[in-house]
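Only one chain is shown below, in structure tokens, and it's the form predicted alone.
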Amino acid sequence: MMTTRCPAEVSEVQALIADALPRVQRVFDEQLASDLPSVTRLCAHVGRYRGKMLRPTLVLACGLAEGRREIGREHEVCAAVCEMVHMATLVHDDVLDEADTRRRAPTINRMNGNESAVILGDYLIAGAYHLCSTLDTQAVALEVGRVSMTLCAGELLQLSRRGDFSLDEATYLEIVDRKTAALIALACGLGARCSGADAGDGGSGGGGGVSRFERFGRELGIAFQIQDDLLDLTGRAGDLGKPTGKDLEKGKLTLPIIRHLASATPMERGRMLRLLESPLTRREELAAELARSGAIDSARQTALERVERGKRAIEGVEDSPAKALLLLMADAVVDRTR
């Protein structure tokens, strides 16, 4: 579970979620169980990719914020589904990025090759859809299918713009919205839906509405990815549990670089482009240049603004310990170092 400094008023709901997360993991593991030892080993290794459990935690917290006093099986299933889709994207991302480690462990592609990693990602996605079918409503499966297509479209868009130093901010945000924010928005919306929220925006009164929780999640997702991009530039591999500089190595322009290039003089732009030619060996120099120009601070400010927009999206939700936890989690998105 994503950790936050919680006041006493939210400790009870935090404990409720902490108790439920092992059940979510059990649903996850049971869904992926196989009679083939080789498949079982790969799925067990993917379990080591679990980190903050952000998406399952958001499913559960949004469900409680919508007014439920307990976490039901439908919440646990939706939490497991979101984590399954997320894990599939991580496995596939490691193939695309040719990554060797994740969370201080070897990646599937490093251990078993790209072919096994691609099929395992597909296995995870198929498992998520099958798990959706155990619910009484088809609405969850429809939403998971829609968002999964959105994730893939976002990845295809990013792949089409790799190494493109003319990438503009609007396109970057479109990629982030599709690749990262869409799944976090789905997690928040499913949590509220499982607690009986309607599909509207909830109006001006108390209660919820799926869409306001989705807006909360979407803004958090954008802030989360901007912070992730900043950590790829300025963080330490030992803290992150994975290599740094992968975005740069693969020609993925992120917000601070886009803003630096957009405002740079011809001389500054030329210097930055030369640094980008060998980003791994000159990463510290590149980060220092971005810090001097104010691009890193500017990107971080945008992440903070997105968090505030997310908080405003749930202003009309009735005050509760669960809502207080959501607000604390929002702040934690940009305060993290890994």
Second form
Protein chains: 2
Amino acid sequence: MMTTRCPAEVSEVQALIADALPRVQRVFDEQLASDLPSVTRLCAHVGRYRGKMLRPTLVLACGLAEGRREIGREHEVCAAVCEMVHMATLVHDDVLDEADTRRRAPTINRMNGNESAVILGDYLIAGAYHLCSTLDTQAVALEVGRVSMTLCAGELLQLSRRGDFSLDEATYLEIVDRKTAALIALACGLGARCSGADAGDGGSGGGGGVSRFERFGRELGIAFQIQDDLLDLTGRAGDLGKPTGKDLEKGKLTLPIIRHLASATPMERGRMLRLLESPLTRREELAAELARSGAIDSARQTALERVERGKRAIEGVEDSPAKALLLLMADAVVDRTR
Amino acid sequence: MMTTRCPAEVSEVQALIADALPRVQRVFDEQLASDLPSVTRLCAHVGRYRGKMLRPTLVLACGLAEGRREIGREHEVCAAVCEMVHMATLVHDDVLDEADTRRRAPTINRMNGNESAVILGDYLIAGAYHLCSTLDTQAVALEVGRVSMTLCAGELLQLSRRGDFSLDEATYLEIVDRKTAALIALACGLGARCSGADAGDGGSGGGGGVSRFERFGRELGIAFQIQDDLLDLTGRAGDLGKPTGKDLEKGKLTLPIIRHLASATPMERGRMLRLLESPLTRREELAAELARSGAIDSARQTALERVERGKRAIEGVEDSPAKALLLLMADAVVDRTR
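Alongside the form predicted alone that was just displayed, please also present the structure of the form predicted together with another copy of the chain.
Starting with the chain above, the whole complex follows.
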């Protein structure tokens, strides 16, 4: 679960979630169980990538915030599904990024080759779909399928703009919205849906039960990715459990750089482009330049604004300890070093 | 559609299917349509890999053989789903095999890099799941999820035995059953299911409506893969539209080699192992050795037996032109040069 400051009112709901997460984990593990030792071994290794369990926690917290006092089987299944889709994207991302470590563990591609990593990711995706098809309602499978297509489209858009130093802010946000925010929005929406929230828009601007949680998740997701990008630029590999500078190495332009280039003088622009050509050796110099021009602060400010927007999306949700937890989690997204 | 000799009785049902396949294609294309040009471009290229449309044809033919006189929307959707899952495996297989050409066209990994190929495959899988979740029944999505997990498990099993010259026939068949036959069995079963066939086992040995078509598809699938393996050993690249010898290059032992090694004298065995160490330069010598020992004929015989077993599985299905087409298609699986 996310680490958050914990006022007394939310500790009960945190305990409820902490209690449910091992059950989510059991659903996850049982779904991937195989008679083949080679499959079991790989799935066990994926367990080592488990982190803050942000998406499952959001499913459960949104489920509770939508007026449920208990976490049901369907919340746990949706939580496991979101985590499985997320794990699949991590395993495939590591192939794309030629990454060697994740959460201080060797990546699947490093250990067993790209082939195993590609197929293991496929196995996780198939497991997620199979699992959500076991629910009473088909609506979840339909949403998970739709959002999975969105994730892939976001990744393909990002790939098509790799190494393109003319990437603008609108396209950057489009990529982030699809490849990161869509899944976090799904997690929040599914949680509310499982608690019986209305799936419609609700009309009159306010938004229905599901859609306000989705908007909350979406803004959180965008803030989360901006923070991730900032950590890749300025974070410490030791804190993150993986190397930094990967975005630059892979030609992915992120918000601070886009902002810097957009407002730079021709001379500053030229200097930045030269730094981008040798990002690995000159990362600190590059980060210092971005800090000096205010681009780092500006991106951080945008992440904070997105968090506030997210909080406003659930203004209409009745106050409860679960809602208080969601608001704390929103702050924690931009207040983290890993 | 598969090329088959065509007695008069089946030409009507062939026409019905030929008429439906463009509709299947439309479902396929509409499902993958995207607002992003980079996605649309890649999906259009995948269209060039379209071959015999074996799986969609089997969905439709089994649907008709189960007593329907018309092809319904649900048959077309299931046909498109099976083709989409198949295309996803082709795209990812080409990454695994580092293949440069498929059906005389460059592979996605060759053209756009492994990254795009991995994500495009994911996009196709997500599209397939989303599409089958649009059906009235959840049973299809559940089956597609289950079989997709089986495909991946088969691939992982194969990967774990790469370059292992002690692979036995039982494990080879286990791999083939999962990675190839399961999807063809699914196609046949879904076709019958959409025509209202009983999904249960039917009891008393005969098997229910769906399961006998699944057994038909499974045997066909095993025969199909054995024939594919034979073509990789003895076929001509010009006929196949892709290079031969890929299995050997990738350390995949296939049935003729397994049979040969199992029955060889120590001297023959030593010679074969030396040939396997430089498979690309000595493929013809290797194929000649396998032909001389009778291993090629023996594997071919097994493929023919599997076809006969498949035909027997649908013995209880009422005679019809569609059933006659299925029997012809079964023969065509082992009677092909590409």
